[in-house]
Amino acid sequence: MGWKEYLLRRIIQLFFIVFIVLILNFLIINLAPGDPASIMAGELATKEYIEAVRQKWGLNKPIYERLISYVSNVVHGDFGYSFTYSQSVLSLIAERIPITLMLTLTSSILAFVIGLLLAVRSAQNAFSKEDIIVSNAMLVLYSVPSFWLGLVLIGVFGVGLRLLPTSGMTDVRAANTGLLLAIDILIHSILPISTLTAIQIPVYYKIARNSIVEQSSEDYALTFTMAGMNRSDLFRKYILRNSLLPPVTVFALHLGYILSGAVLVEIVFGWPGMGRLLLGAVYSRDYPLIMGIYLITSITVAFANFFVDILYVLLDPRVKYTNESS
C-alpha cells in the first residue's frame, strides 16, 4: 500500500470514528436520567411552564427526530445553543479553549522537556544511587492525585507563604490592562501549571528512561562501542534519536486530551476554562453544551491518534503503511 492510499484510508477511518462518536455522544447524554426542562424552570415552576420550556428547546420531540436534527446541524457547523447561557455552544467553547490551552499546552511541553532531561541523566547513570532516588521520586509523584497536589501548593505558596494567588485567572480588584493584565494572568497561572506539569513529568520520565536503557543495550550500540566510537557521539546521534519515538508518541496522544485533561485542576484553582464550563453544564443538564464539549474533545482525541499514526511513519522508516489487519 502506497503513502497516498494509506493516508486516504486513515482519513476515511477518522471521519467514520467522529461520526460514530457524534451519534453515541447524543444518545448517551439525552437518554441519561434527569429532565433539563425542570432544572431550567426551577423548583417552583408549574407543569405548564415546564412543558413550555420543554417545547421551546425541542425536548418534547421524539429522540430520533432530535438526533437527525442534531447530526444535520453539526454537519453544517451548528452545535446548537446552550440552555443555560442562551448563547451559541461553539462561541462558548471558543472563548474557553485558549484559557484551557494556556494551562494544558504549557504544562505538557514543560513536562515533556523536564521528564526527558531527567530521563537522559538517569539513563546515562542507570541503576546508580542517583537513578534509584530519581526513579522512586517519580513513582511517588505519579501516585499523587492532581487535586491533592493542587491543594498542597495552595496551602504552601498561597496560604502559608502568601507568595502566589490561590484562585481565579486575574485579580478582580485590580482593573489591569495591557502588560499588567498579562503579568497578572501569568502570576495566577503559576500554581495550576506547576500542578499539571508535576503530575505529567513521571510519565515522560519513565517511558524515556526505559527507552534509552533499552537502546543502549542494542547490538548496534555495543558494536559501535567496541569499534571505539565516542560514547557521547553514539548517545547523541543514535541512542537518543532512536529513544525519542515512545515519549514523542505519548506526548502526541496526550495532546488529544489537552482540552479535557485539566478539569480537576481548573476546579481546584477556580480557573475559568473548559473544565469549569463542563462542570456547570453537567450540573444544569445543559445537553447542547455537554454534547458540544464532548464532541470537540472526541475530535481532538481522534485527530491526535491520526497524527500519531502519521508521525510513526515519518519518524521510523521501519514502520510501513500496511493494513494493520493483515
The other form holds:
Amino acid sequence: MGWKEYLLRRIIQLFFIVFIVLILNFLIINLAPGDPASIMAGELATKEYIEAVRQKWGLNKPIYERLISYVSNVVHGDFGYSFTYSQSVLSLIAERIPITLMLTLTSSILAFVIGLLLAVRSAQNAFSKEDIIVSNAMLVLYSVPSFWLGLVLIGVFGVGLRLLPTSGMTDVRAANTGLLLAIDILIHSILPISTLTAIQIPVYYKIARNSIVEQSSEDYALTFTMAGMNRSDLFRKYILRNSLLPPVTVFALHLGYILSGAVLVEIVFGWPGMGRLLLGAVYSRDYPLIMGIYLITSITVAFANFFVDILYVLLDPRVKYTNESS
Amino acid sequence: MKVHENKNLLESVRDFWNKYKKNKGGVIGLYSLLIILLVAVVVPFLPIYDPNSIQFGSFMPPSLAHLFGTDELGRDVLSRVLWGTRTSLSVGFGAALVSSLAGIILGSIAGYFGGLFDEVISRITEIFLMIPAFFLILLIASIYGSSIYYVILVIGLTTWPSTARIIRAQTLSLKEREFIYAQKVIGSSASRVLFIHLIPNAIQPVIANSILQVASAILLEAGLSFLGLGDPNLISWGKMIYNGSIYIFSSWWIAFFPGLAIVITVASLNMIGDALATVLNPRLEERGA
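If the one shown is the form predicted alone, what is the structure of the form predicted in complex with its partner chain?
The complete assembly is shown below, putting the previous chain first.
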C-alpha cells in the first residue's frame, strides 16, 4: 500500500467516524421516549422555545428529512443552543476547551516522560524484584478513579498541610494581573495536573515496558548481543528507538480516556473548563450541551488519531522503507 | 490447553494454575476478588448496621462503633461500602458479559466469513474504538434514565470492540486448521462450526481481556454515579464519593472509604487480568535466563 493510498484511506475513515458519531447522536435523540424537540431544547426550555426548535430542526417531518436537516445544521457548525446559558453550544465549549487542554496536554507530556523513564528502568531489569513491584504498583495506580485521587490530594495538601489552593483557577480575592496572574494560575494547577499525570503514568508505563521487553527478545537484539555489541549501545541505538512508537500512538487512542478523566478531575477542583460545564449540563438536563460535548470530544479524538497515524508513518523507519521500495 | 488437543481437562487446569500461581500479583488479586465476591453475596447476613438507617449522629469520625464513620445523614459508611459491592460487581460483570458476547459474535463472524462481512465489521470496530465511550454513555444515561440495567447495557454495547478484534484474529488463524476443515468437509453448518468448534477454541485470549473490562466498567460506573447519573435506587461507591466531596474539608472519611473500595476491587481485577495475559502471551513470559 502506497503512501497516498494510505492517506486517502485514513481520510475516508475520518469522514466515516464523524458520520457515525452524528448518526449515533441522531438515533439517541429520535429513539428516546417522548418528544425529540424537548430533548433538543433541554429540560428547562419554555413551550415557545421547544416549538421553535421543532421548526428549526424539522422535528415534525418524517425521519429521513430530520436526518438531512440535522446533518446539514451540524455541518454548518450549528451544534445547538444551550437554553440554560442562552448561548450557542459551540461557543460555550470553545471558550472552555483551552482551559481543559492546559490540564490535559501538560499532564500527558509529564506522564509520558515519567512513564517512559520508569518503563526503561523496569524493562532493563525485567522480571527482577523491582520490576515486579513497580509493575504491580502501576496496576494499582491504574485502578484509582481520577476524581477520588483528586479528593485525596485535596485532603492531604489542601486541608491537612494547607500548602496549595484546592479550588478554581485563580485567587478571586487577589485580582492579580500579568506575571502574578500567571503564577497564581500555575499554583492553582499543581494539584489538578498532578492528579491527571498520576492516573496517566500507568498507561504509558505499561505499553512502553512491554514494548521494550518485546523488542529486547527480537532476533536482531539477540544477534547483536551475540555479536558482542555493548548492552547499553544496543539499548540506546536500537531497542529504545523501536519501542518509542507504541506509547506515542497510545496518546491518541487514550485521548478519550484522558478527556473523561480531565472532566471529572476539573469538577473536583472547580477548574473552569469543560468538566464544570458538563456537570451543570447534567444537573439541568441541558441535552444540547451534553450532545455538543459528546460530538466535539469524539471529533477531536478522531482527528487526533488521524494526525498521530500520519505522523507515525512519517516517523517509523520500517514503514518508510516499505514505501520507498513499493 | 486447547480443547482439541484431547488433553485431560483436569490436567490442563492444573498446568494452567501452576503457571498462573507464579504471578504473585495475580494470586493476590484472585484471593482479594474472591473475598469481595463473598461479601457481595453474604452482605445481608453480616452483623452490620442497616445502610439506610439515619438513627446515628451525622459526621461521626471513624470509631470502634463506626469503623468508617457516619455520613451527612448519619448513615454508617462501612455498611454502605459493603452494600456497594453489589452494585459495582453487578455493573462490572454484567457489562463485561454483554460486551464479550457482542464482541465474540461480531469478531467471529468477521473472521470466519471474511469478505464483505469482515470489511464492514472491521471498519465499524475501528470507529467504535475511537469514540470516547464515557461521553456517549453519559449522553445516553442522561436522556434515557440511569436504571442499573441501562447502565450495564450501555457500557456493554460501547466497549465490545477490543474483544471483537482479538476474536477476529483468533478465528482467522483457526479457520485454516484441520479440525475446522474436517467439520466443513463432513458438511456441518456454518453456525455449528462457529459456535461448537471455533469459538470455544478461540476464546482463551478473550478471558484476560474480559476481566480487564470488568475493571474498566466498574470505573465507568463510578464516574457516571459521581456525575449523578448512577441508579438512584442503589448504593453506589461513585455517588458516595460525590456526596463526600462536599464535606472533604471537614469529614474526609465519607469520600475516602468508598474510593478505597473501588481501588481494591478494580486493582484485584486488573492484577488477575494482567496475570492471565502474561500466562497466555508467551512473548512476555520470563525467559530461562
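Note that the structure is predicted; figures quoted are calculated from it, not measured. The term rigid core refers to the most C-alpha atoms you can superpose between the two forms while keeping them within 1.5 Å. Numbering follows the first chain given and starts at 1.
Annotation: Cα of Glu266 displaced by less than 2 Å between the two forms, core superposition. If you fit the rigid core between the two forms, you'll see the Cα of Gly77 move by 2 angstroms or more. Relative to the superposed core, Gly256 undergoes a Cα shift of 2 Å or more between the two forms. In the core-aligned comparison between the two forms, the Cα atom of Ile39 sits 10.9 Å away from its counterpart.
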